[in-house]
Amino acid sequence: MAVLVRLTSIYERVGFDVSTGLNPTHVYGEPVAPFTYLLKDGEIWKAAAGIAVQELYFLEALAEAWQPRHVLIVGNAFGWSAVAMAMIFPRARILAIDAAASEGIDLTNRIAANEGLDNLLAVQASSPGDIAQLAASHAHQTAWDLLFIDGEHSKEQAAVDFAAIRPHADPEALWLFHDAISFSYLDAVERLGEKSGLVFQPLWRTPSGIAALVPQSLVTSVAPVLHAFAGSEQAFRHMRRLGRFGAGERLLSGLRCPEI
């Protein structure tokens, strides 16, 4: 079963309505429409967002090329990405942390128990303060080899998270920084790659603008997947110019928010 189908069913069964993957032009240009929100009683629950449908698809494509053994997710919210990865990477252990969101932690662990996802655990913890302790208790036998950084989206925090986690991660780990383009910290991730000998690849075709840092040992196996979700930077920047100068709006004027 496709992960989106199963995820949607899971969250609906525990009492939520799910909004995800919407076209911004269908909701008056709302830029966060592609991302995932939980609604309860007609209101957004906890004002937190999960990864977009295209980003779920990226993880599914990645799983066909490579399977990690141990995943650390920094930033859990309500567990959408954690539950997804537990299903997408069934042979991997998934540890998700969040500095606050205790209700989200409880929800994630309840879903894991209900769905038989024995490979998933969510804990309340923060980066960088709790990373060494988490590594000692959870990653002493199998180091983290996929890092999904989705906590505080800033240049400074990206560097702090990387510095705290890397000594405890597998040297050949794959790093994914969510929202790197949307929150303007793409250059910070690029510098981390330059300093650490990891290949930097922005995924232009993901709604949040994920930035990947790839070890040389994985480049061959995951390159086709990364390329499919990156495409050409030239094409991306061409579309930005269309948007900046209004040409795209004129071309697509018929796609203004329809009355429905």
Ligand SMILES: C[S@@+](CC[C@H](N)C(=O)[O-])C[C@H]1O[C@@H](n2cnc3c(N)ncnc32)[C@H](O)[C@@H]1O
Second form
Amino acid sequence: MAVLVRLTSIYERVGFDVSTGLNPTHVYGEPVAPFTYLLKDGEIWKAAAGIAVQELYFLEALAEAWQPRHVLIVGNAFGWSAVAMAMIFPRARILAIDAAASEGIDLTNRIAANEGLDNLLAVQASSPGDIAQLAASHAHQTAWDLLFIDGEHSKEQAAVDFAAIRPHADPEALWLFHDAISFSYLDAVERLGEKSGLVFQPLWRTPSGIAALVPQSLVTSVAPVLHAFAGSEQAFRHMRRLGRFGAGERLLSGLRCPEI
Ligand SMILES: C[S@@+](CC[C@H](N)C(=O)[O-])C[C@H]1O[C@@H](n2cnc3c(N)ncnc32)[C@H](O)[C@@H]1O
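Mind giving me the form predicted in complex with the named molecule, seeing as the form predicted on its own was just shown?
Expanding to the full complex; the earlier chain stays at the top.
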């Protein structure tokens, strides 16, 4: 079953209404509409957003090409990406951390227990400060080989997270930096790739603009998946020009938020 079907059902069963995958033009241009929010009693529960539907689909496609053994997620919020990855990568262990003392950690662990996801653990911890300790307690046998970096989104933090985690990660790990385009830190991820011999690939077709750093050993197996969620930079830049100079505006004028 598609992970979106299972995920939405899980969060609804614990009492949330879920908003995800909306088209911004349907909600007065709200740019965060594609991302995931939980609602309780008609209000957004916690400000942080979970990954978008297309990003779940990307992870599912990735799982068909390659299965990690140990995933570290920096930035858990309410566990949307962590629960998803526990189901998408059933043979991997998933450790999700969040700096906030939050009900999100408890919620994630409760869902893991309810759903029999014994490969998932969420803990309150911060990157970079707690990484060495976490590696000693959780990654001494199996190094992290998929890093999903989705905490504070900035050039500086990308470098700090990478420097803290890399010594404890598998040298052949795949790195995914969420929001690299939306938060303008694509160039910082590219520099990390250059310095460490990892292949840099922005995923233009993901709503947040995920940036991947890929070890040479994985390039052949994951390239078709990355390409499907990247396309060409030329096509992406063409659409940006359309948006910037108005052709897209004319094209979309008939699709403005309808009165309903
Ligand atoms: C965008 S949300 C994560 C969403 C989550 N990955 C998902 O898709 O379901 C970002 C989270 O990162 C946490 N965070 C920010 N800086 C952090 C850090 N340095 N270490 C750990 N967590 C951090 C915030 O508390 C927030 O809950």
